[in-house]
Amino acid sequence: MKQTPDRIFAQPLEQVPDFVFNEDVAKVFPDMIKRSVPGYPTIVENLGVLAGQFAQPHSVLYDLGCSLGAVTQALRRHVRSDGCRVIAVDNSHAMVERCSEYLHAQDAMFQELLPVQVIEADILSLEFQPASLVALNFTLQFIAPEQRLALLSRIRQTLLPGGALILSEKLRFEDTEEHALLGELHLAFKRANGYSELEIAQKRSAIENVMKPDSLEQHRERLLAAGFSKVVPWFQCLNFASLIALP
């Protein structure tokens, strides 16, 4: 996959809009996403060696916000049960044209993979079929927080026995000195990747208003509520984490 430079927040702007996955954010999302979440590339290799524990023969795997499929991918590498398939879900336009054109490339350098469907939809109105995996990678904290519980009902609902839900999010802490310093130790990430102190300013502008991240006890208690009968964490670099929530 070509990385273009992430360069969206780079010169001065009179009014920064709310963050969008548009077209030019679809364009250079690979390079930014890997300079500003810590430990990404290693979440979505070892969810694909995860799913390749839960997923069940001749059962769905959903990829839901999938952006670029980089998770799609990961599950057509690493699972290996029969009749699997995974079907991608973003609402993003963009994201989904550039996806089918990623997975459609990524089936010219490897043999056997699990056939996918890209799909551009709302996932909150989305009609799920009996799933053995379902991931929701970095998709949850830009979900409305009033609407967040239903989704992951349905989702405990349509999963089958066995299976497992993947969450990964970025995390808020309850207590203010720990949230604190993961926040700085965060833009540290970011500085050393090559943002300048503009471009974070203008970037969390632009963020604050759509992505609301919970801390991992809200995490735990909703997927309790929604069903689930264990969570837990695998992962956690700085203020990002990914959790494994079983039916």
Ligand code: GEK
Second form
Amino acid sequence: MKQTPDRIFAQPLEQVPDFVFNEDVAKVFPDMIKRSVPGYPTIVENLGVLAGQFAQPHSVLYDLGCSLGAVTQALRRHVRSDGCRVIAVDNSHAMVERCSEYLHAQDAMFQELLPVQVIEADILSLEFQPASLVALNFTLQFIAPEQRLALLSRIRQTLLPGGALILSEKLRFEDTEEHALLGELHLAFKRANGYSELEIAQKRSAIENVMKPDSLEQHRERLLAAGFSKVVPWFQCLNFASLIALP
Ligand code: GEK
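Got the form predicted on its own; any chance of the form predicted in complex with the ligand too?
Time for the whole complex; same chain goes first.
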């Protein structure tokens, strides 16, 4: 399927507003995330593969901050346990509307796909059901830092034995040189994907108040404080990484 190209920040803006997941973003999202997040297609596909190892029969799998449902689709491709169902949640109306359309189109075309419920809700006020897999694929970084521990603690409590949380995030680095180097290399990645200096600068200024990355050390400490027993990084590409957290 041809993806609509992301040109959101291509024209000079007098004032760059804070980034929001609105209709304009939802329209170009697959192109935007692929050209902005190094390793995104690999993370999404393998998140499905990993989920296949942790999913317990007859349990719920959560895709939190699902956007257009890329992770849910990977779960559908890889999870083979009996009786699982996916609950995909996002608080952006535009995302949820498109996500539901895509997933229901799949339902109409293929049989025996995992059932999916798409919910428009804030994950901070969601009542979790017992689950064997929770995916937070580049979502936690948009949650206010002071709310992150409480959310992770509730996710920990909802996880069944044998299950896992898979957490993907942009990272910051405590070593200043490492932070600067990986930041520069990320800019090179964006330029190589066709973003202009203007687009890069305007996107950065739109997102800086909205998305607050943590370091790997902060993630590990917070996950342990939330009650997880083990934190295992399984993927890193430049300043983007994904972790498995075990209950
Ligand atoms: C993917 N996982 O394609 N409650 C619910 N949703 C939220 C909240 C919240 N409090 N805060 C932010 N979101 C996807 C990509 S994008 C990452 C995830 C990115 C949602 C927000 O509306 C957006 O759709 C998503 O989290 C973050 O694998 O754009 O860098």
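In this text, rigid core is short for the largest set of C-alphas that superpose within 1.5 Å between two forms. Numbering follows the first chain given and starts at 1. Values in this document were obtained by computation on a predicted structure and should not be read as measured data.
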Practice item. Return yes or no for Q111: a CA shift of at least 2 Å between the two forms, with the rigid core superposed? Key: yes
